[in-house]
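Form predicted alone, single chain, as structure tokens, below.
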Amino acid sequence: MSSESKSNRLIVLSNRLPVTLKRTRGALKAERSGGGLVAAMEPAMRQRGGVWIGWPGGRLRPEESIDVEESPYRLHPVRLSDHETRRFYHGYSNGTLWPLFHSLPERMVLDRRNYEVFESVNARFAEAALEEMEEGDLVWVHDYQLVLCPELVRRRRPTSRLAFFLHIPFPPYDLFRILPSYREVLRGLLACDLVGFHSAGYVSNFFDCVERLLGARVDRERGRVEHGDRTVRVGAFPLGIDYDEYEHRARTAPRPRRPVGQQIVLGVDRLDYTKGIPERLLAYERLLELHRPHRGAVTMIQVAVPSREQVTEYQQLKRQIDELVGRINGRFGTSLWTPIHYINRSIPGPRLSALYRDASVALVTPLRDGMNLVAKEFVASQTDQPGVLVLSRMAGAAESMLESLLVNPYNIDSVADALHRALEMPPDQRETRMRALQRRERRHDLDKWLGDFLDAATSSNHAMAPVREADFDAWLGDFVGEHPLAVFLDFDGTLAPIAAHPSMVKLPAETIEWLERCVARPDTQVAIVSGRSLRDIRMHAPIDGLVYAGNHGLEIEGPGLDAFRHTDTAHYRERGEALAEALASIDVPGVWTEQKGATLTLHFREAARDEHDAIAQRARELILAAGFQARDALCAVEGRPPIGWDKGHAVLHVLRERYGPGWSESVRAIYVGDDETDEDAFRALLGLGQTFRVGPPTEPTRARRRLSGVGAVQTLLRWIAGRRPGRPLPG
């Protein structure tokens, strides 16, 4: 394969393969499916060629593979068990993600093991996808069911392009922060280098839910997201439809006989609680009661495909419609008119675009929906005298179809009243608003979908500018106001880069003169809070007016504050000497063994990375084994007293020692810091201030916000030496 070829290739990622398996006499056929993922990535599949991954729906017996004739792509499937299966699709995807996604979290199932099933399969998507690349390929991973897949993709292949399109909502934050594994979703989506929306309205809310919960930097204007050194781009691409293709079915669709002057409103959905469908009949008969005239002269049809009919869910809501149509129709029925025909399965395709053509409303009223193809599907087919699309505001088509009535779905009144309107609209009206429907829709159709999103996915995504003092402005402006301020950082990896050994890390010289500066203000005081030793931090940081707590906090000094030092330090001196002599049994090149008094650090930054995991769990046994906590740090683990004693204790005495119990109301506080050890400072100021944490995204953090390395810290303290005086220090 030539280079060229390779660097068009895409590798194709969905819950589903493009195909349908029957086995007649024992032979496996497989049939193109229909669709919206496919008719959509069919076209781009054909013309770059590739490979797409996905689930064949069925079973394969071990010796089977999938093969379509006269296709230039190949299917790579992914073979599930009964119990993935059902844990994996219908647990998580359909039982958790699916109803949290459209806003319907009341309809929530949350099982442990679905998702730790659902871990196992995105995991195994993800592996068949690193078996296919290719240098240069671009991987395309769609929808919900794999929203970890990128993820697992990157670790293995660090600079493989990749993509997500969603093709349901993305819900506002209120709603995402349910989800128990939001951070391991998030963290997901912002692997790609591209992800991709319905509309500006799920982008909006995709940014909320990355900025509040991860603490990530966004630029909503240009559309990124700082995601560790990494730049992730976010855009909506409304989804269209093959606009030309459903034009013409509509022209040489049949034409059935119908009653002269019988108006047809037309509801076509897949069977599923979020399409409103209850909600739709109901507003069909109060039209019915509110407007008699309509009786006898309009007929709805309703076309309800089955869905998911294993999950008890979906019999009660098919149960639930059987009901409906019945007794509306028992209700308002006569010999020679009957108000709804129900139609519970699918249709062929000419009929549909009959139905499409000949209605004079469609009824497309979702309670939650990614797009709704079905309002563009009808619109393409108004090729007669056209009709009214009443479209649910709820549905991510309304963003940009402005000229249907647009309704809330659960207002059964409000419905009612623009589907009487619709009915009565004037000729000239409804073909004003249909040609601007349909000059839209024709636009932005499939094709442009296609290449907007690729062109997206294919250019050089520009990095976001490194983090300006506008940012904290914006972070912490409101937060601090006129107070003074009470800043606490660590040292290692947040004030000074981190090194092969910490005796040669340096402090920049940029980074001494803004402390400087921050320390010289009467509304401002500075902590160092760091595992190196009080003497050891004192003499890297040289800085007269700052506080020091060394040792994790077991030691502090500083202005205005009384020594300190824990009581039961000197108790675990002697036996952190013992510990230090067994670590030395882990005799690795580049292993060495920091001792500070009553804790210690073994560090193997400089040992063979591939031995670092084992000689962190060697480490954490023989610290455990002498009765001491083991904490893992940046390359390290460390060795600490169990005397419940930590930086986020350390953070809390200096605060009340300094200002007193009520130190919250008198000064604002912010911590920075880096690494695991931190965390316990972050813990103790949920709540009561503002925290950051320094480096990569990978791991979870309790801190408010992420910084991206040393140099956002030296911007942090411009911006606190720069800021307009405020009230100085109490005490």
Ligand code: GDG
Second form
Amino acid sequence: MSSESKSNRLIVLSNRLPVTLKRTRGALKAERSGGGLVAAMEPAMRQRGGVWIGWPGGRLRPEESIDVEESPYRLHPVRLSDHETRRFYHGYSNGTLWPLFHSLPERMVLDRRNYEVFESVNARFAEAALEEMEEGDLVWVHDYQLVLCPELVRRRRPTSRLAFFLHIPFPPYDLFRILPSYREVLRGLLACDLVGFHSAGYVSNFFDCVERLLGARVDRERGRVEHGDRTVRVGAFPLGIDYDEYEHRARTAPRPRRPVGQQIVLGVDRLDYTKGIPERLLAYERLLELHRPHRGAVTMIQVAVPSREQVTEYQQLKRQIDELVGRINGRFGTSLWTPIHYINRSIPGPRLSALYRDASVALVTPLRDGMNLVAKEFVASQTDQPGVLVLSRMAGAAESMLESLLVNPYNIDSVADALHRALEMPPDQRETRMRALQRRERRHDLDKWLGDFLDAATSSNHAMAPVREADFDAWLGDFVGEHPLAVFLDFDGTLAPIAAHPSMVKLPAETIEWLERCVARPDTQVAIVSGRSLRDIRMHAPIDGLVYAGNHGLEIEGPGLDAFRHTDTAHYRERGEALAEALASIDVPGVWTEQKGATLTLHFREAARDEHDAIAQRARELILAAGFQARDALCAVEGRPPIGWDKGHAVLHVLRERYGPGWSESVRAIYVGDDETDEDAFRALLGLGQTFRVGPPTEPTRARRRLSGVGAVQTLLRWIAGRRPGRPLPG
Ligand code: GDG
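Could the form predicted together with the ligand be shown next, to go alongside the form predicted alone?
And the full complex, kicking off with our chain again.
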């Protein structure tokens, strides 16, 4: 049984449990599994206890559980079928996310079926977490395989404490946006209270993506993202190792006899294409080509632990490495010297420590790597004569391990040069560099990482300050410049807070004041575009000089415009009356129909919540049967004539009528709205104007940015009213 305490526990979710199941003659055996994530989290879980949720790797029968002797934490297995393993694990996780996140998009496989299984397996992990969670627990989700999990937990338990750590790189915006599910992935992560990455570079990439792809507001200085009414903390938490343990292991590791005067160049990796093993072998070959004295005096030991062996790409990589090793050994080897010792299996810890200790050079040259713990383990194990770390700039570790020889792993010649320099480096220089690396790694060890991350995850999450005019300077300053502005604003939920009944909605006095100031500027035109009838919207926002577009733009009036009524409105007015009668058949308390001429809205905000779905369904049926289009709105369903006219058409109509077809030359357009019907306007202005969607980020949007609520719209109005004078509106 576990010894976990029942409050403030840690619930860890990772794709793999820290054990692998082996079945010999029917008996189940759990062996500790390897990899960077387990190396990081296993000691932490030993110290703190809790529950670890993950896939055990093998086949576990429903009645079987996994017991690890004397474990201070409990294992909660998530069983995966072969089909799920293929599509969730090999397919989407390792075939799509892994290569893309490592900036190798040409290796990425896209298959919608993989994504569907990825979603359902993430839901199963979320289910397991929900089963285990108790008040006060911290749920800590790890790595790319489970990116959707946090949102699935948050939806069911809105007040959960959720944190995420990504062990691999977070790619730059230009690559990340290739992912068809980018939105879901970002929203999955933003469901957390804290999202951690290995390096400041990845944090910055993440900010770029949430800002540019979701339109979320970010505070890069304080590491915050505004996500609806929640603030998400985002930061770099560079993983460290259990330094003392590695140092101790190196001191006590066996001391095999090695040929005198030989220098060892060491590579230790999972056999993965991101680790740059073929490129590294080629660099070593180049070294032997260019510098004869190293022949016979240097030996390379490459440990490549088998990984993802069922995947064709990994099988091909293994063949490629086998061939390269064979070729290089055949080319330079003698009866007394083998240039490369290639070990294609996992070696026991003490042997690995001996290799780390005895190596003169660690050649850590991944093409891309989240952090790379091998570089750190090597440094901690250098207890004898100090050696040299040659490290890829593309590893997260390169952000801090500056005393290593940093190389571009793609550039074979430069890696060969660095290797030569390392092998020739005088002992005093080696010492200076190695001791500096050791000091840092000793300070920034696993305990520190864990402490920093858990402190951040459990300390109170100070909300981001409300949006300021300076934010609009940054977002709109260049776009607007000296140009006159055409501003289009939805009414309910955008300018005025939603109320229980549409008749009770009131424009705040402050908003009226800012609207008046905007309208008074000779360089600014303001229009209200609403689903309300023209009469109604005029009544609710009586401001001189405004343009009004009512009934989703079927009727438009305002200064500088001929009054507009869509030609089909009269015809649909009659049919609308008949539809209103039909809708009256939904005889449920709190349901009523607002008739607005050619359009109508059935409201059910005041009806019992558990009846909302059925009411909306019935309303949609009746609206469709009457030959109208049905559109969901906030606690309402709208019926509109099927005449291909919407808020988008209305906005373009106003701009064209007032400023001509080349309007985008003479004015800058801004549209702000809060619901589904505003999406038509966002789409119409794609690439032409700046658009803002107001409210919680629950629905996807085509708007460029999100604003949290009516208060943020007020700030935008203040910015518009107070900006530097521009050229007056034409005409
Ligand atoms: C992911 C990220 C990030 C390797 N061979 C043997 C062996 N190992 C151990 C090493 C080290 C671990 O495996 C490998 O860790 P890495 O960090 O190098 O790489 P990934 O497995 O790809 O890990 C990575 C990490 O997560 C943590 O966040 O740093 O960037 O890709 O601990 O010692 N251990 C033993 N025998 C071996 O032959 N005993």
